[in-house]
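For reference, the chain that follows is the form predicted on its own, supplied as structure tokens.
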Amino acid sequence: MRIIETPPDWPVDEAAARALQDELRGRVVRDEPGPPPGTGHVTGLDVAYDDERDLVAAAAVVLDAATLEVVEEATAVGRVSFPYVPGLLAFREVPTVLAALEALSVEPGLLVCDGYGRAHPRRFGLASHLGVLTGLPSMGVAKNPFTFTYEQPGPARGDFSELVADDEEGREVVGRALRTRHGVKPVFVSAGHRVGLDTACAHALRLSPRYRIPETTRRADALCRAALKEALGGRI
């Protein structure tokens, strides 16, 4: 398997990414509502790592919105040289998130990432900077809610709270605690580029119809453990 090396004008320190995500969180497009959910392709993203070798895997799963059903996969092996930085993560990542894409052959229309888009300290989180870079809708669905506060939201599927930042960039609204199921713990939904919120969680709950997590990202998260795997297989 071709390792992905990190571009040679990718940001190596902390002062560097920081620029880029200021520059960039300013293309973010944010009055757009987006494509409607069950029409065309969603692709869910996700990584692995292997911190002893400094690799990083990423998957790109291309599902039908109608059906769920799988239509296209992708993987790639790249190589992490950004340092560990809260609210920097995705220097880390987009390099080998971006070559999975790019490894695709079918349309990938709207992306959603195991993380965050405007629910992010700097309010642009990977879901906004892989929707930035590619020019695609995106959003972001995430496990945990960062620093954020909310209220819990009712019991019920659907069901929602308001998400808050109340930081130095100010208090605003940065997405919505979200029931997928009825009883269990919320999944934390924001916008990334091109897609509004509504949109965005109306997205969430299709695309979770029997378990909490979003079926983009649990194929994802099989494919790219996989792919890592395979990679640490004895062929690197």
The other form holds:
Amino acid sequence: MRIIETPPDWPVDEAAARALQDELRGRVVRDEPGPPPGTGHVTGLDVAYDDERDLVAAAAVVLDAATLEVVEEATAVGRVSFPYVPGLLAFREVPTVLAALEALSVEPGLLVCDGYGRAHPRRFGLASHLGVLTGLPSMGVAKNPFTFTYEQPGPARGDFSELVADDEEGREVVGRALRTRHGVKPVFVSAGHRVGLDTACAHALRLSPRYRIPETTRRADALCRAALKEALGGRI
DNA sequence: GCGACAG
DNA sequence: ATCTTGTCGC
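Having looked at the form predicted on its own, could you now put up the form predicted together with the DNA?
Shown next: the complete complex, the earlier chain at its head.
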């Protein structure tokens, strides 16, 4: 498998990355409700790393939103394009994720990212970033509350509470802590591009009929790990 | 200055 | 994210 090149103009330091976020954040569309849950395609995105060998494997798994059956899968392997810095996660994953998306032959529909969208120090997380670059509706489902605060939601599946940011951008509801399984730790949902928070949560719930983590993310997670293994070629 | 901090 | 065995529970 060919290794995806990091674009030559990719940000080389934190200052450049933040500047690009500030430029792109103005392009996020926030006044569209988003695709109706249960219709069209939903695409799970995730990546796995091998920092030792400087490799990142990305997976895009397209599901039928109504049945959650796999429509198509694609992977890509690239170089790690940025160190992990909280708030700049996108710069680590975007080139390789875009390559995986471009390898698809069907329309991705709604992008479901493993991380945040609007819930971000500058309101421009991974999901927002990917949405703006592709023009596709996007949302984030994260496993941890990051720096945000929230009240414990009720115990029932579907119960939720506000995810609140209180930072340089002001105090604001940036997402929701959503219970996808009874009595289990909630997931943290935020809108990315061209999707509202209500719709994003409805999708997150539909995509998680059995486990805490949405099927989109679970499928993409398994696939990118397999792709990384294959890229490493057994020789360890 | 120190600690916390999506993946 | 990743390093890692067994183990408790449905």
